[in-house]
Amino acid sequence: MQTFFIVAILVLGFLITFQIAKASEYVAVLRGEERSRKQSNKINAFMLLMFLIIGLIGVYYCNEKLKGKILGAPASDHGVLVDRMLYITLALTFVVFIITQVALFWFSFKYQESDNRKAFYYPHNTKLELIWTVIPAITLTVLVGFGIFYWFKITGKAPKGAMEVEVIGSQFKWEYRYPGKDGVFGKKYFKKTDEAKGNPLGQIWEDPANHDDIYIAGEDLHLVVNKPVKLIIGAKDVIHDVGLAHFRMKMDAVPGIPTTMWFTPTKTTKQMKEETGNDKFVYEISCDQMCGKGHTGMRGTIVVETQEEFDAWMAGKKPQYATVMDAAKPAVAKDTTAVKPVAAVLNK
C-alpha cells in the first residue's frame, strides 16, 4: 500500500508539472510570445541576483558558525602544516570564487535582453586567454608543489627513536601490534594466519623477534604525546584506509602492500578534553575507504598519553606468543605420590 501511494504521488506531481507547463504556453500565446519571454528574462535575472546575495550570506554564516568546531585545532605536527596548506588553498580559491560568481550573476542581471542594446560579438583575445591560463597554471603548480612536499614528509623516514605500531584493517575492525623490548617486529606470513589458534596476524613463532610482540584487538590504540610514531599499515581482505581526522592524516591499507606514515601527537587526550570542553572527547581512527556493509561502523579510538602512562599500560600486556604457548600446554596431572595409602600407615 505504501508503494502504491508513493507511485501515485509521483504520477500526480508529474501531471501537475505538465499542466503548469502547458498553461504557461497558452498564456504566452495569449499575451504574445515575445513579451512573455522578456518578462521571464527579467524575473530570472532578478532571481539570479538574489541567489548570489543570499548564497554569499549563507557561505559567510556557515563559515562563522562551524569554523574550528567540527574537528578543532590539529593535534599533530604534520596537522599544522596540512591545515596551513588548506587555508592557503581556500584563500586563493575564495578570491577566484568571489570574482567569477559575482561577475556571472551580475552580468546575467545587467545584460539581460533589451531592445535598446545589441549583443557584441567578441570571438577571440589572445592576451586574455593567456592570462586566465597561465595564472591558474602557476598557482596550481605552487599548490601541488606544497602538497608533494608535505606528502613526502609524512611518508618519508621517521625520526630516529620513533615508536612503531602496526595497524591492520579487516572487515570491520582494527588490530594493532607493538614491538617488544627488542624494538623489532617479528616476521609474518599470511598463510600462518589462524585466529582459532591465537595467531590472527600470521606471526611466525619460530622467529625469536615475535616472542615479545604485543597484539592488541578490541582495545584503544595508545600513543605517547610529543613522541614521533610510525604507523606500518596493512589489510587482511579488501582495501581499507586509516583515517586520523584530528591529526589530519590518512593512508590506504592495502592487502599485501604495507604502507607507512609518521607523525608526532602534540596533545594528550586529557588536553583535548579541556580545550574542547567535551568530557567525552576521543581521538578516532576511522576507515575512510568504502569496504563493505559494515564500513560506517569500522571505528576505533586512540589514547594519547604521557610516557609514564603508556609504560604503565604496556606493563599490563602479555606477548601474544606467551598467550599461545600457555594455551598449548597440557593440563598438569595431579601428583598422587605424596599421598600414602591408609593401610600402609596403619601397618606402621
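Take the two forms, superpose them, and find the largest set of C-alpha atoms that agree within 1.5 Å; that set is the rigid core. Positions refer to the first chain, counted from 1. The shown structure was predicted, so the numbers you read here are calculated from the model rather than taken from an experiment. First, how it differs from the form predicted in complex with the partner chain.
Once the rigid core is overlaid between these two forms, Glu129 counts among the residues whose Cα shifts by 2 Å or more.
Relative to the superposed rigid core, Thr139 undergoes a CA displacement of at least 2 Å between these two forms.
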Contents of the next structure:
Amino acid sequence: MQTFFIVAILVLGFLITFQIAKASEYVAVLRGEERSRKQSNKINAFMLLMFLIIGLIGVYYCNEKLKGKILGAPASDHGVLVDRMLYITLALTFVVFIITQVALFWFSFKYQESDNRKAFYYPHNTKLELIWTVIPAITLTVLVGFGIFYWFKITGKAPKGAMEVEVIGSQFKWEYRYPGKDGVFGKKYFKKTDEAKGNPLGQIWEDPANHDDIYIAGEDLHLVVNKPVKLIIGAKDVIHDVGLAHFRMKMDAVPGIPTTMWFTPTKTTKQMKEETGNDKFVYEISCDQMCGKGHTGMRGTIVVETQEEFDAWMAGKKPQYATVMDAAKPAVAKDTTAVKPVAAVLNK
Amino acid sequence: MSAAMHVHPEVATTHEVHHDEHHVHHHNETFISKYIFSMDHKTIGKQFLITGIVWAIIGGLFSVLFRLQLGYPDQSFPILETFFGKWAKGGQIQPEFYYALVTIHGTVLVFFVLTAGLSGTFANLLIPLQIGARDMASPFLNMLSYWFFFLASVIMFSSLFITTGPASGGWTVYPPLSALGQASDGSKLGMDLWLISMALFIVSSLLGGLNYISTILNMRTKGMSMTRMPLTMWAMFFTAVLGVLSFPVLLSGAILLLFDRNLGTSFFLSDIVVNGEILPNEGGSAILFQHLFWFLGHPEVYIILLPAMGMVSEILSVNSRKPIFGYMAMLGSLFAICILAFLVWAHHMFVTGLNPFLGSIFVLLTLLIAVPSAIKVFNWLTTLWRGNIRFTVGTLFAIGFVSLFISGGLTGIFLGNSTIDIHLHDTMFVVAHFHIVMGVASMFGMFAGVYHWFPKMFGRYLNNTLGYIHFWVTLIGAYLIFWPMHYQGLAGMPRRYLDKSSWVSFSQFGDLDKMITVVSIIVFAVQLMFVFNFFYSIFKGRKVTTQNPWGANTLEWTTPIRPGHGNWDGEIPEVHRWPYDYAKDGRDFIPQTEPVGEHESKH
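Target state, the form predicted in complex with the partner chain; input state, the form predicted alone:
Complete assembly follows, chain above in first position.
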C-alpha cells in the first residue's frame, strides 16, 4: 500500500511538473520568446552563482560532519607515509579545486548574456597556455616525486628479522600459517590440499620444514607491536585481497601467484581501544577484491600485542603436522620415518 | 578543344547536383529502409541514442535497486519479491542478486550507454554533418555496426532472465571468479552470454570506429582542412582511434576466457582448489587477464570522455559567443590524452603484486595525464571569460561537465599515486571518483549534446523548463551522492559490500548511505522525466523555424531544418575558415562557409 502511494505521488508530481513546463512554453511564446529567454538566462546565471556559494558551504559542512569518521591516525609505520602523501595531495588539489570551481561559476555568472556587452574575440594566448602547462607539470612532478619515494619505502624489502606470516584467502574465509621455530615455511602444492585429512593448505609433509609450521584458522591473527611483519599472501580459489584499513595496507591474494607486503604495527589492540574510546575495537582484514556472494562477510581479525603476550599465545599452539600425525597414527608420530606412510595416505 | 575542356568540369558538377537531388527527393524509401535497416548516418545515430536510453533506464534502475540495499540493509521491500522472486527472497536483495545488479549496471553504463550511446550517437550524427559529407565512408558497415550492437544488447538482455542469473563478478569480470561456475552462480551460463555479448559489441565498435576514421580522413568537404574541423570532430577521431587500437585486446581477453571456461585451457587459471575440488589447471596467470582487460579498460574511460569533451568545447564556444580558447592547445591535449591513455593501464593494478618499479613508471605516466587535462580545463574557463553567455540547457550541462570533470579529475591524482592507492584501492573513494569524472561528467556531456543537437535530429526543441529542472536536480544530486562517498573511501570502506553492519571499521556511515539512496532515487526519477521529455518532444516539441537556431558556425546548421539522406539539397558547401569565428571584427558569428573578407583581421 505504501509503495502504491509513493508511486502515485511520483506520477502526480510528474504530471504537475509537466503541465507547468508545457504552460511555461506557451507563456514564453505569448510573451515573446526572446524576452522570456533573457529572463531565464538571468535566473540560471544567478542559480549558478548560488550553486557555487551553497556548494562550497556544503563542502565545508560535509567535512565537519564526516571527518571524525575516517579511521583516525594510522596504526603502522607505512600508514604514516600513506597519510602524509594523502594530505600533501589533498592540500594541493584543494587549492586547485577552489580556484577552478570559483572561476567556472563566477565567470558564468559575470559574463552572462547582456545587451551591453560584446563577447571578446580571444582565440589564443601562447604565454597563458604555457603558464598553465608548466605549473601543473611542476606540481605533478612534486607529487610524483613524493609518491614514488614513499612507494619504494613501502614496497621495498622487508627488514631482516621481520616476522613472517602466510595469509591464505578462500571463499569466504582467511587462514594463516606461521613458520614455527625454524623460521622457514614448508613447501606446498595445491594438489595435496585435503580438508578432510587435516591439510587445508596443501602442505607437503615430506618437507621437514613443514613439521613445525603452525596453522591458524577461525581465530585472530596475532602480530607483535613494533615488530616488522611480512605477510606472504595467497589464495586458493579466486582473487581476494588483504585489506588492512588501519594499517593503510592492501595486497591482492592471487591463486597461483604469491604476493607479499610488510609493515610494522605501531599500536597494540589495547592502545587502539583506549585511543578510539571503543572497547569493541578490533583490527579487521577486509577482503577488498570482489570474490563471490560472501564477499561482504569475508572478515578476518588481527590482535596486535606485546612480544610476551604473543609468545604466550604461540606456546599454546601445536604444529598442524603433529595434529595430523596424531590423528593418523598416534604411535609412530614421533618417528621421522613415519613421514612416508603418512604422505602415502594423504596422496590417496 | 579548349572550350570543351573548360565545359567538362561544369557538366560533371551539374551531373553531381542532379544526382544528389535525385538522392534526396526521389528515392523511394520504405518504412523498413528508412527507420529500421537505415543506412542514413542520422537515423543510425538516433538508433544508437534510443537503444542507449533504454539501456540507461535499465542500468539506472539497477543502481536504484542496489542503493535500496545499501541504504536500508535491514528493511524488507515485499514489492521486490513480487517482481524478482527468489532473487529478493522476503523482500530482501540476495547477495547473488546484488552482485548481478552491480555487474550489469557497470557493464551496461560503461559500454552500452556511454560508449555506444554516446560516441555511437554523436559520431554518427555529427561526423558527416560537420565535415561536410553526404554520409559515412561506408553506410553499410555503419548499419552493421548498429545491428551488431543490437545483437549484443539482445544477448546481454536475455542473460538477465536465465535461472542462474547474469554475470555477477563485477564489470571487470576478473578470472578465476568469472571462469569458475563452481565459485559463483553468475559465472555459469550468464558469464558465457556476457562474453559473447561483449565480443559482438566489440565488433560493432570496431566497424563504427573504422568508419569514423576513414570518413574524417577522406570525406571532408572542399576547404575543410584537418585544423578547420570543429573540436567535436577531433574528439570523435581520437575516440575512434582509441577504440580501434584497444578493443581488440579486450576481445582477445574475452575469447581466451571463453576458452578457459569451456575448452579446459589454462590461460588465466592455476593452482585452484574451489570448494574442496582440486582443478587440474596449472601455469596460467590470473593477472594476465587484468592486463588485457585494462589495456582496453583505461583507454575506454577516454573513449567515454573524449566525445563529451569535444561536444562541451563546441557548445561552450557557441553559447559564449566566443571562439574556443587555444584551439591548437585543445587539439594537442586531446592528442596527448590519446597517447597517454595507452600507457597508464596498470595503475588499476598497483596492489596485484605488480613489480614496484613498474608501478612507479605507471605513477609517472598516470599523473602526466593531468597536464593535458588541466590545459583543457583552463581553456574552457578562458572560453567563458569575457563571453556573452547564453544559458541554454545544453550550455548548463556543458558547464556542469567542466565542474564535475575538475572534481573527479582531482581525485584521480590521489588514486594515480600508488602510495595513496594502497589505502584507497577498491574502496568507495574509487567508486566516487570514477562516477564523477567518467560516469556523471560524460553523462552531462551527452545531455549537453542531446539538448544542443536535438533540433538538428528531430526539427523540434526539447521542453526548456523540464530541461532546466533536469539539469539542476541532476547536478545537485550528483554532488550529494558522490561527494560524501569519498569519505567512506577514506575510511577504507571496500566497494561492493552490500551490508556493513557486521564490520567494526565501516559501520559508521548508516545515515549517509540512507541519504545517498534517497537522492539517487530522486535523480533517477528526474532522468525518467528527461526520457519523457525526449520522446514527447520528438512528436510534440516546439518546431524549429530557423535553419541555424543557435547562431553557430559549423556546417550542420547549413543543412535544411530536417535534412534528408544526403544532408544538403544542393552542392555540399565549401569551407573557408575555422569554425570558431565568434565575435570577430564586431560580428556575432561568421559561418565556416563564408569566404574570408579582404580586410578581415587575422588571428
